[in-house]
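Given next, in structure tokens, is a single chain: the form predicted on its own.
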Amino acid sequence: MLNIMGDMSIERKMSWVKLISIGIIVIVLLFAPAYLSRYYLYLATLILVTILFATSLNLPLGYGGLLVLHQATFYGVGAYSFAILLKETGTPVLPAAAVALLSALILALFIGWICVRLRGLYFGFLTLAMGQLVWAIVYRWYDFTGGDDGIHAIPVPDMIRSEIGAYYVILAVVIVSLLLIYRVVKSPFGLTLQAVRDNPQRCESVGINIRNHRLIAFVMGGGFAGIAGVLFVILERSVAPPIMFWTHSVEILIMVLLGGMFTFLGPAFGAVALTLLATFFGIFTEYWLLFLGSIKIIMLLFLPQGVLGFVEEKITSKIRNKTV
């Protein structure tokens, strides 16, 4: 009984630490445009989009235990659907975004329905194969997607045409999306999903439908990735096939691993760190990929739980020692 009460006390203290940290970050983000140049405002907005993209992957990967190797498929489908509707049909932004989200959800449901029958590496390689098939269709369908040229000069409303307008709209969508993902993770469904990840045999023995839980997590992750694709189009006002190539998925996967896939804010940290490292190493040397790769290897070897996972472990340990 004392151990349970002690664990609850530690959990409450950790929640307060996280809440205060998030509050400070949100305040900084709200006032950031007043102090950032145009380039750094663009970089901050790109990081916000990447944070949502990485967190969308962590829902099926970190919490569901599904090795999703081609999350960029849903990111790209959301972006292309939104871009085509704005450019070719003149659809207003909100209906176009809703259709883009629906497109990503339907594709995720179709791919997930096929892939969840497999587990582990087999599941991962099947998602990779199907993702590459979608990429090939987009790459070759010139009449509809523009092929390898992509789609450019996408019209957007005046409110989000400026850098500051796009920043605040993207910030608001990212915050709401992260709150929704957090609610899912802390809900009975999210807790059951983590139990399925940790011990699928026992969950199956008590009547939990493992396949359905994994499919729902996969579809949710695809939906939020589609939203991130929409935000990418708002920022760039263009879209091209490289955003849904498998290498982009690998970059996002590394971000999740770097930050810590068993922590909610781990992917966000990984997205910030990797984007900034890639940006600033590229300024100072043409061999930036060598330095970046070395940092990734060192981090993954010595911090397998990720940076935030390591920090959270240390903070929890200190709080537990003080409580005892």
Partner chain sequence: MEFFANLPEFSTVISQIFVGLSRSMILFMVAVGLTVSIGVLRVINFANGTFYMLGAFTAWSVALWVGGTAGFWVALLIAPLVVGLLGLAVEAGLLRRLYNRPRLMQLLLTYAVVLLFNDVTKLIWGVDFKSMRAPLSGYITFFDGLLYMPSYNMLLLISGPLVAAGLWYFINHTMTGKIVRATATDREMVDALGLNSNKIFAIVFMLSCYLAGLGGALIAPTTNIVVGMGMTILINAVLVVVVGGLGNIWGAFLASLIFGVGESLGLLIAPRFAIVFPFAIATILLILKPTGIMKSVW
The other form holds:
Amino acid sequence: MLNIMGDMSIERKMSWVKLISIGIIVIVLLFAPAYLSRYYLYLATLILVTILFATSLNLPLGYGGLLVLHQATFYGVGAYSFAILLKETGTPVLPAAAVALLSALILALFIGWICVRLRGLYFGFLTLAMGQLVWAIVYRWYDFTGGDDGIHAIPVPDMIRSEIGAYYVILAVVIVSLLLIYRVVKSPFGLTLQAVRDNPQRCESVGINIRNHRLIAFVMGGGFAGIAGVLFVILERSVAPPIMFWTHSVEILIMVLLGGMFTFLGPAFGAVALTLLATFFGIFTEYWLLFLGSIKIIMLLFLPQGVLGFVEEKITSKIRNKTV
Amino acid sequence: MKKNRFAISLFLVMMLLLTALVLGGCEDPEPAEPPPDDPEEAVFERNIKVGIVDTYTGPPTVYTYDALDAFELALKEINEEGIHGVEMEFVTRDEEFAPDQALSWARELVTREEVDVLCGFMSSASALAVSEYVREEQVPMITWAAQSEQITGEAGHSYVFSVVPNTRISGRAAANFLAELPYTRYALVGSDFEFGHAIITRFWDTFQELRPDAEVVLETYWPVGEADFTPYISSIRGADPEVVVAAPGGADQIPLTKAIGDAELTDEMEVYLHIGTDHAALSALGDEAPEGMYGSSSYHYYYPETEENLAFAEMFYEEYERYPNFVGYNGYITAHLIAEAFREAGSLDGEAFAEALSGLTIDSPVGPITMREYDNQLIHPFFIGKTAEHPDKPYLISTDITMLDGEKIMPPVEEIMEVRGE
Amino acid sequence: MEFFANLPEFSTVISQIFVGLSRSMILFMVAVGLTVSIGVLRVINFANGTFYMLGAFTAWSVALWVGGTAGFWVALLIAPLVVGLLGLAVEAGLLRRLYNRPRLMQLLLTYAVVLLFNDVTKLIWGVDFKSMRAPLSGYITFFDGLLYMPSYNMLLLISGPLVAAGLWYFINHTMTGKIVRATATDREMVDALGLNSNKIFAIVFMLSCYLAGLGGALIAPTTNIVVGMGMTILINAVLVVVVGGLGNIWGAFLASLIFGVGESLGLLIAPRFAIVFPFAIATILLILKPTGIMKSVW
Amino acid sequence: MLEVKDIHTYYGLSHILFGVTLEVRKGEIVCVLGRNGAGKTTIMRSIMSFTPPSQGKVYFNGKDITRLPVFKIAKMGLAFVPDNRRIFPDLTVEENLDIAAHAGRGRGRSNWNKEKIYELFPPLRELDCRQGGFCSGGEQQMLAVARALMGNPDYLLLDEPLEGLAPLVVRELVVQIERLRKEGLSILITEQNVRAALKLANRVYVIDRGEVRFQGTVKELEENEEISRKYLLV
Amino acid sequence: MLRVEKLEKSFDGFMAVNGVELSLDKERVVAVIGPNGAGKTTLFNLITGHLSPTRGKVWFKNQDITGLAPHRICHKGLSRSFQLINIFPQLTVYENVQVALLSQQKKVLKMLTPSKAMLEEETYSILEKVGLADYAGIQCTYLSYGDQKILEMAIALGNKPEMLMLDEPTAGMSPEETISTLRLIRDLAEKEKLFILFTEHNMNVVFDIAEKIMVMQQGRTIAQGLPAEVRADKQVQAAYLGEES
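Form predicted in complex with its partner chain structure, per the form predicted on its own context:
Then the entire complex follows, led off by the chain already shown.
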């Protein structure tokens, strides 16, 4: 048992697997437009956006231990700000995206500042209530947000308008964002964030301001969700209130959980799997919610750590058995 | 241990991507179409495929399934005859009343299923979202339930068609009808979403021109899906109007009608309910619906009592053991419009189809109907009547029906040009 | 369309308050079911709204089967029981396996149950609009017309406090109620005394579903019975439970009243923003009293 | 007779008990001594199957009770008083006793009732209507024992009953436990307070790091200085 | 160094700590003893800011730290360990200590540099000091009970404190572990010039290494002074020692 980390050969093997996997994924992703038909390219792009969205939730949820029940608020606010700026004011894309990000961050800061006083479920429910408040305002404020009709025909520049253009732009932004999140997770901030999640009391007594830490994680999660919202607009060129309704947040939560919330790529895996599942069930049967619901129940019952968490546990326990 | 985590994750994501890739790669592209020749003699080389994107989850399903069933019924008729030697088929997708889902499915249908026409659309937001997409893809779409006036108005273009009277038409129809009555004090109420607001606004704009002496004594809206209408009935009573004009959306119809009946509001004032006399609501309410309430619908299976109309209603009844509501009827005529337009176009090309459909006139159960050329909005009669009991039926029906001429209640083309800024 | 409607008359305000109170009662029945299951099982049951919907559907079927005004009363007896038993099946079949897992898991499991049941309901009952006859019709007047409301709302108004009182008696004065309270704070010790806490959990979950079903059966005559009708009330009920203090029955009662009356009065003042009210009320109350207006069991 | 045979118990991944074997015969008081973290509480939890052992067996009156549901074990006549008392804080003292009596109705020969309990623990009589959560530590300990007795058990498992009590209260409680044995109860006690425990016990087990290091009578333990020094730090 | 003045804390009318006075200046190793429930842990929590006192003051390095948040007190150089094991279960042993060091160096908000190699030397030096260096890469829940208690102390040392407060550092340890832990505590006081305040159950331990002892019972100080004085105190013998040994 004491030898778990000592076995260098396993580590070296793993780093090779890692390198090769990264290489293959990069190639697969870079040349996707070459072999994917139009619909699947679109689906891939949509999945990329969802991956970023799910990962943005995992930052406060999985790493910070914050029960964020309404992440779609920030996604929606990012999307709406971007859409309104492009459509109503004709702002160029980059400044508009920057403003959208900023508005998601500010909203997250505001909601977070109020919510981080609370713990656990109370925190979660306050985010839910405030998120629904934002949703209700968007839904009602017809002159500004288009109400329940939403905003359509958003003038996205031609370059990123084509499916391939949108794919590459979104791919680039998602990869950069994921790398950023990865770095944050592996940074001292990320490490202490996990410590705060595991044992907040102890963190206080080693001198960590846990409220600050939680707030920062929450705001960062909100910011990345806002970016995902902007990407969504680039892809769909239309927004409507359902994207920030609470059920959307729950869908994303399920992705994160089923993928494995203590792993970095778990949420991404969940996003890929559930989006594909929903699409295929939607194509094959009218009662797709029945199937999707059943699958979710089965997975929740039998894979409590999520798919990646499960696989990881299997493999690490095998390695441990070998080394002990 | 932590290192493995990353590698395994990467591996799994990769496997999924590869699966997607294989699935995606399996699609082989359809061969290109031959150029259209003379419509009369054209022979299509493959079946016509129609994609239906509609809501099959939640409250509006009472309409969407009717439309789907009627559409299928029409296909049977159409395929007996055939269209240039081929048949028409369809696929459906459930968009859950969410525009992003609708758009996603529309993309799937257009790029993966490669459908020739899209139709359906209960939700106006979905219709608007997809409308922008089909404009670029040059795939025609027809909405049979979404009533936003923007669809063929401000956001209209040559590929989007509507067979359902939109809010502008319905509002004008109500105004034209009520202007004949002697009342001046009005209460305007509706469901709190765009549809409710639009109906009320259009009604009042037109009505004011016709009757400058009228006044609004109350204007109020309730959240969509409201379970209990008592507070609204109380506030209507409190305002003491002569006429209540109500625009409830979808599922709000039932509880509102019921609350009106329960409060016996029709004894104290006139009540006009948008789509209030449609079969879907009245048949569900049985004898709980109030008698003597004005209501509108763009279709009644029992009126006009023409042979064609009764025949269609009976045919539908035989197949499904129920009578169609107005959206069901819209599904039926949509199928026939599509078939006729393809016959006319003689090509599977979207542009040719859209051109053929625009301005097309066909015979329907209620007489000839025409797709207006400028804005692709169907010219269709509109029915307003008063509820009354019927000796043979367990529910109320509309009586004393006034059939408003489609041409008259349609907003003039100039008005549409104005909102489109042309 | 001004922001503020004309100021209403006094009698309208009074009537509106009472109508708001009667609306609160339905909200209370769903919310109290939620809060009981949170208090004892520590499970947040998102499916509660779905059980409410099933209550309405079952009541509709039963009333149709029995027919007449008696139909409603029979439905009121049977429908909640059916829903309660269904709840028991969900507890024993699914939820029981997740008690030791993180709360988020249970929450999402109940959400998946919502998806499942919505489609099953569609399969069983079809998609037609459904409407059910109320046992009482017409309006009644009190105090020289100062208060004027539908008789059926009076029934609702009475049923809420009845349910609350019954629940209070059950919790405080029956042996099962005492055991339920004990289980809420220390499940292991209840087991160690030789009482089967699994059974207590099942009873409580069944009770909570029963209450949701009762709410559904009671609302059925006034509303359109459709798939998805549980979603709106669910989110309001969740907020009521949180604002009232997780697991506190009286908190849920009080919060329901605040929500119901607040919304009703809000309608009079700013009808255009009626939809914003519940969330605004919840947000403000939670900012002021983060752990709810009454003591939470957590 | 309660017999624990070679049990191994884990908390998650940590292995706590390594083959513990002990027995409690009818009518005797057996004491398990050991330091914090030695595994005393885990023995109790394994017997009651709160944390069922992954290897080994627990027999009660000859029946295998390993992995039975907790409530079934309790119903057979084993009562557990945990180290932190775990009174139901929202219930009054009376209600605490009521539900235990309800659970134990129609069981056993000893027939405890409230009157008999109040006789044994006079202070409880005055506290009748006070909520369990508002009682002092000593009162809670009495209540916890009383609650266990209301179920009419044959065997009593007391986990560190004397911990954190004032000396005077300890003395009182020792007397009361002694009385319980005379009533015919068999008792298993875990304790850190060696002095008090030795006053009570017939036989003693000393455990450390999840293993039994010594077993025998009180006298034998007192004579074995090495064990006392090494494991009990007296 | 540390001065506690008339500290009081009541929970719903129950006086957990009642007018405690304590000061550390010359003596580096001070012990607080008393039976369970005497208020030792509450006293610790009051000093480190986990609880705020009902009355009284706490001075550290001549600054008033009464009621400050725990993380602020920690940054002033007062660090503590806990009676029950209180570590970061999902992190490795290395990371457990690293977190404390990062916090002490105010680097916890660095977001873009990988944390892995940061402060490696310091972390290892602490791990070596307490003898856990061999287990650096292991997830800490796999450590034995005794080692987890040591890790507990190592985390506290990660804050580079001037004064260390240890709540029952040897509770539950085997005699060998207890002895080595005591040696470690003495070393820390002598070599690292740390002030150490600790609570303890085990009398031998206390009289062995403490330079000054405070005895608490039911929230009050009943004796304070050099070990010999305390041992001789009648009241202490009656209330505490008399029963225990």
